[in-house]
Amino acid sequence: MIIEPRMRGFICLTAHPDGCEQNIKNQIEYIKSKGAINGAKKVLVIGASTGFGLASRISSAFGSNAATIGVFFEKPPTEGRTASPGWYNSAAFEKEAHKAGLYAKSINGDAFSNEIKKQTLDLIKADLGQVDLIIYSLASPVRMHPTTGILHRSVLKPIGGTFTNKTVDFHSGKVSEISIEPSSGDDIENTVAVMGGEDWKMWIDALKAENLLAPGATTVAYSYIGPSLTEAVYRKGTIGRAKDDLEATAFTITDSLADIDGKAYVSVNKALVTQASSAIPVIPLYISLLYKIMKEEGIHEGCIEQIQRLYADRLFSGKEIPTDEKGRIRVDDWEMRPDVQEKIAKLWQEATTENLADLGDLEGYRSDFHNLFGFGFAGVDYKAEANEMVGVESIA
């Protein structure tokens, strides 16, 4: 079938298998170009099919020759209907990994569930024995709690008062004002249940109980802080409470791993175009201004560049891992540079529908958004028939 992007709001309903494959190849080539990383050799990535999780799996495999197990929840294709982009990403990753002689297996299912945890543990036990790096990169809006059976839904809301600020429809380029009503009822508790640290700790506890963590094992979860411009709706909102919980959980996990000399870290990463961030009001406008400035300064990074730097300069540099006053690894350091933030604050005041194309990098934002779904890559013939029925080689 000929596959074209079909948009509905901040979601693309189609994905291009050949474009997703090209995306994977591009990321692999980038990692190879940066040289070997003396990193972990047996890696579990929970949330491995898109964004930072996918970049982590690629960086581990092609930077450190690691065996990887990826856990994700993606939609396979059916005749005449494409899979989700994460499915095609994982298919392409496994194909390239196997071609390079690397161990790579995947598990498709709800990572919050006891069943998928058990399936993953059984696979590690059978094939790898133990793992020495666990990346936790889930980005789900809902979680069925495996113990209580309660379905929790996260919400993106400020706490304590209505939030009003600018945003942009990145499809049309229209800048407008948006108001978001404050959280109420169980909004905070539900958001923490979905996006906080409880499930991360459940994974680590389950792995440790089965003796599947190698001595000195490291686990890393990903977080975001962001600037004062977005803090009311993000870091000081319901999602911020969940991130606070995630970051506090790192210390709890580290304590629980003391007997094997294990460590848990939260890595604070930069703002990037992801399916999740595209849905957050205000963020697309902020990112389009941020991209313009960081590209002009020569310090722009995508997911793969961020994770390569996290691995090479922080986690596996051979030196003590640098952290901030709250124990977090910071690879948002270039985004949060005072000179960068000052420029964004000035442009924010000036930004309108008429001038945003000049002030910001809205085209770069749109391009990155299309790339998420496999569209817009050089070397792919989007007018040609594509085979939507692509399988992931080793779904366990």
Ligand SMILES: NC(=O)c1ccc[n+]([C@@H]2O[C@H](COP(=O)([O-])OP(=O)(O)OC[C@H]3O[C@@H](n4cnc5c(N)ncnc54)[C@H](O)[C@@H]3O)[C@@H](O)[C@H]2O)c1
Second form
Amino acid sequence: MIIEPRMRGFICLTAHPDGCEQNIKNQIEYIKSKGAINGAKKVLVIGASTGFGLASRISSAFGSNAATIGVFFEKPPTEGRTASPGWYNSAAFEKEAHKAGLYAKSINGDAFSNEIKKQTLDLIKADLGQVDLIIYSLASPVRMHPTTGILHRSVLKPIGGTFTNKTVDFHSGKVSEISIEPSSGDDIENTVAVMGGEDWKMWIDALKAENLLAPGATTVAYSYIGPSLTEAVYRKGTIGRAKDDLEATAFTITDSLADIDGKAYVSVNKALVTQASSAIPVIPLYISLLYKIMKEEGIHEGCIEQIQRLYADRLFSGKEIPTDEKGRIRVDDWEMRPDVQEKIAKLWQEATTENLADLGDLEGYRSDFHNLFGFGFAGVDYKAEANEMVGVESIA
Ligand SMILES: NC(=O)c1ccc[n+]([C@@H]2O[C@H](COP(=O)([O-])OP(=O)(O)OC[C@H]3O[C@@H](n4cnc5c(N)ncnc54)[C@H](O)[C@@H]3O)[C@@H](O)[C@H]2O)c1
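Having displayed the form predicted on its own, please output the structure of the form predicted in complex with this ligand.
Full complex below, order starting with the chain above.
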């Protein structure tokens, strides 16, 4: 079929298998171009199909020759209906990994469930024996709690008062003011239940109980802080409470791994266009200004550049891992540079529908958004028939 983008708000209903494959190939090339990383060799990535988790899987496999197991929740294709992009990404990743002689298997299902955890544990037991790196990179709006059966929904709301600020519809470029009502009822608890640290700890506990963690195993989850501009809706909002909980869980996990000399870290990453971040109000306007400044300064990075730097300069540099006063690894250091943030704060005041295309990098935002779904890649013939029925080679 001929596959075109079909946009609905901050989602695209179609994905292009050849474009997703090109995206994977580009990321692999980038990792290879940066040279070998003396990193972990048996890696489990939870949330491995898009964004930071996908970049982590690619960095481990093609930077460190690692065997990888990827867990994700994606929609396979049916005749005439494309798969979700993470499916095609994973298909292309496995194809390239297998071509390179690397072990790569994937599990598609709800990572929050006991069933998927058990399936993953069984696969590690059968194929790898133990893992030495576990990347936790889930971004989900809902979580069915495996013991209570309660379906928790996360919300992106300020706490304590209505938040009013500028935002942009990145498709039309229209800058407008939005007001977001504060959280109420169980909003905070629900958001913490979905995006906090409980599930991360459940994974590590389950792996440890079955003796599947290698001595000195490391686990890393991803977090975000961001500037004061977005604080009310992000770091001091409901999602921020979940990130506080995730960050605190790193210490609990490290304590629980003392006997195997294991460690849990949170890495604070940069704001980037992913399916998760495009759903958060105000963030697209911030990102379009951030991209503009960071590109001008020559310090712009995508997910793959961020994770390459996390691995090469922080986690596996051979030196002590640098952390901030709260024990977090920071690869948002360039985003948070005072000179970068001062410029954004100024542009933020000036941004209007009429001038945003010049002031900000709206084009860069849109292009990244299209790329998420496999559209807009050089070298792909989008007018040609594409086969939507692509399978992932080793999937359970
Ligand atoms: N995007 C950003 O700007 C940004 C910045 C810093 C940190 N982070 C953090 O990075 C992490 C990953 O976010 P992302 O932006 O890469 O998101 P993403 O949407 O690109 O990826 C989410 C991944 O989780 C998987 N997933 C979702 N629900 C699942 C489920 N129930 N079971 C199994 N897999 C499931 C998806 O299949 C996908 O692989 C999040 O913790 C996020 O807060 C994101």
